[in-house]
Amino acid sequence: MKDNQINQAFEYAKARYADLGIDVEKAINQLDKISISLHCWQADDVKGFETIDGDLTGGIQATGNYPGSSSTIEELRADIEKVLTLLPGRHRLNLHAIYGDFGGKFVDRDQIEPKHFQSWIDWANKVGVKLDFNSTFFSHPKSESGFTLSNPDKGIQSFWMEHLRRCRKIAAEIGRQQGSPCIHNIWVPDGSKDRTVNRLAYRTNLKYALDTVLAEKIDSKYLVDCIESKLFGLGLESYTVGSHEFYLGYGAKNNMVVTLDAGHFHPTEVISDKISSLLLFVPEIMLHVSRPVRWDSDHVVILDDELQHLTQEIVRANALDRVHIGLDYFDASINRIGAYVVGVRATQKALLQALLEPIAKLREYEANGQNFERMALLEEAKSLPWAAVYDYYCAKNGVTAGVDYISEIQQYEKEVTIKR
């Protein structure tokens, strides 16, 4: 797109947005302090560092054979840093503990150290993306039975309980060294295919290797701690001991993070619905956005109706300094430099139309019981023209604005990926 378009059309909009008594450039502002949380995992399906061979277990799968997924440290960062040229606003990076720059040697999991994540640290800082971390419980010979931290051996249970303290430490570092807390992800995939007679054990077996671990306090400038939920996985369709109604009481007990994912209920939930009763009961909320065809599937996100409900939920709340935003999504059937693209810049015109809505207005029509006219302002802010403020906002960060980025990924792929 040329210049002199986007800035008669964001001129257009922003006269159109004024006459709602809607503030174009504060939106534009607040946008740019929003940073979403990019996830490792979609550049290289999941399969990250460790030289343990074999297939995702935990209830996950990446499905597809695409050509091109980063397969050393190197090529992820790569990857990355081009997804990084393409989006506007600063962004940070989830790493998962499989991700550790172990220089092609095994380190077990109870064995992991702030060591074999510094060349990550000092990647970041060079890049300028800050990091969050995710403790890993699948994909593991400890975690074939099904149960890591609420296994009842205690042999394997405390395997990964130390796995979780060490997670815990290197989150921590990684926090001291980029003068911004880490947000620690904790989430269990225990569970049983088929029905068990001791729900109730699995679970005090988890709270216990729980409370144990986080019982040691570490200062909160350099580590969050959040938990997650889900509803089962593959292989685990009966039982799952993490269960939503579990984390949601251990997270408002103990003044927790709760991480929502969105593919993490059942397929007639959704979590947009759930942000307003959270922010009563726990400090923060993680949102894992990705989009679930049928359930938790990870398709890449668009911007359809759900996500818009989300961002608006956010926004509505006056919540955006308590709600991080990370992506968790794998789609390894198309281009995966493009499916970061896409993500991101879903989730962000979801967020500017949820800061362009009249809000104003509609709670004053609410209040009044004007439920007419709620309905049909509502209907008409889906057509007012903030595509042409995002491709402002793009261009103004020095990014591709429009479609024009296809061709950068496409010359990207023929260029690097492809060759691999």
Ligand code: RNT
Given for the second form:
Amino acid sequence: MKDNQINQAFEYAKARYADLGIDVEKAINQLDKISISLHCWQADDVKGFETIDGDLTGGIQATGNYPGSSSTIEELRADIEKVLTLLPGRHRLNLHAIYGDFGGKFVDRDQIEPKHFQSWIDWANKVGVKLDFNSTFFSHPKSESGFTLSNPDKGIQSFWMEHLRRCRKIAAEIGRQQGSPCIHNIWVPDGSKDRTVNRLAYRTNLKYALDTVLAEKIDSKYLVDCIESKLFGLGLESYTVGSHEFYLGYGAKNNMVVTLDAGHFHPTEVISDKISSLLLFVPEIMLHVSRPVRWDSDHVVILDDELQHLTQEIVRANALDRVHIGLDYFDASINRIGAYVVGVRATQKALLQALLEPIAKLREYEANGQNFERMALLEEAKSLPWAAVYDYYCAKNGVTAGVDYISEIQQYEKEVTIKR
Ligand code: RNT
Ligand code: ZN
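The block above covers the form predicted on its own; next, return the form predicted together with the named molecule.
Shown next: the complete complex, the earlier chain at its head.
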């Protein structure tokens, strides 16, 4: 896009919004403060860098075989650096424990240490991103029975408890070195394909494992743990130990951050409506912004209605400082750099629209019982020139605006990823 087009459109947008009493510069400044946590696993279809090759398990699946996936730490870092050049704002990178720098050696999950992530910390510091972390309870022989932390076999359960313990230490060390708490997400795939007669037993085991490991207090200056529920997984359709009720109860009781993954609920159930409830009962929320499509919970995020409802709920609740926004999807059927950029930009656009909402007027209408007026203004707000504000925000940050990032990604594909 040409600079003068961007500027002209922005001036027009600014005036249109000013007529509604909205300050676009303020909205841009608010948007600029929101760091989105990019999931490292879109770059390589959730493979990671453990030396033992195995399939992706745990009821999740990346379908497609588009060429150019990263397969080394260097390639993955280069891809993320490329992605960051195409995004306005400062963002975070969300690592999984299997993405450690293991130096070509096999290091089992109950043996990992902060030193395996030191090169990540150094890299992140160099490129100016903060890191978040996830323990990895899938794609491992000891998770094949379907049960990790909830396993009735004490040996297997304690193996995973040790993994969790070590992941918390690693995340805390990341947080200490980066001077910003590292958010550590706990998701276990535990569940069963068919009906179980031991629902309570597995949940009791999971609660015991979490209670025991989380009892080891770590300063929240360094580490913030969060817990993620799910409805079902592939091959784990009948029962999930860590259900929504389980973790909502656990989080409310223990004052913990709860993770809401947009793809982990019934097809017509949405996480946007959960924000205002959870905010009353848990300290903070972590989001895994994703896009469910039928059985899959992890399609690339696009600017759809639910994404807009989600960001509207966060902004309307004045909760930007209590909701952490991370992405979680994996699509192996398209250019993976493109998948990141589309998802982050969609999320930013949804946030910007929410920040530009004429909320005072809308609330005034609602208080007066003027429901037609509320509906009409909500409808009009959808087509206000927010895209011009986003393009301007990109340009101001020295980032390609509009469709131009498509050719930049094609170029990177030609020069880098296709040669892998
Ligand atoms: C799985 C969960 C979980 C994973 C990542 C890889 O359904 O959403 O967050 O996607 O940990
Ligand atoms: Zn998730």
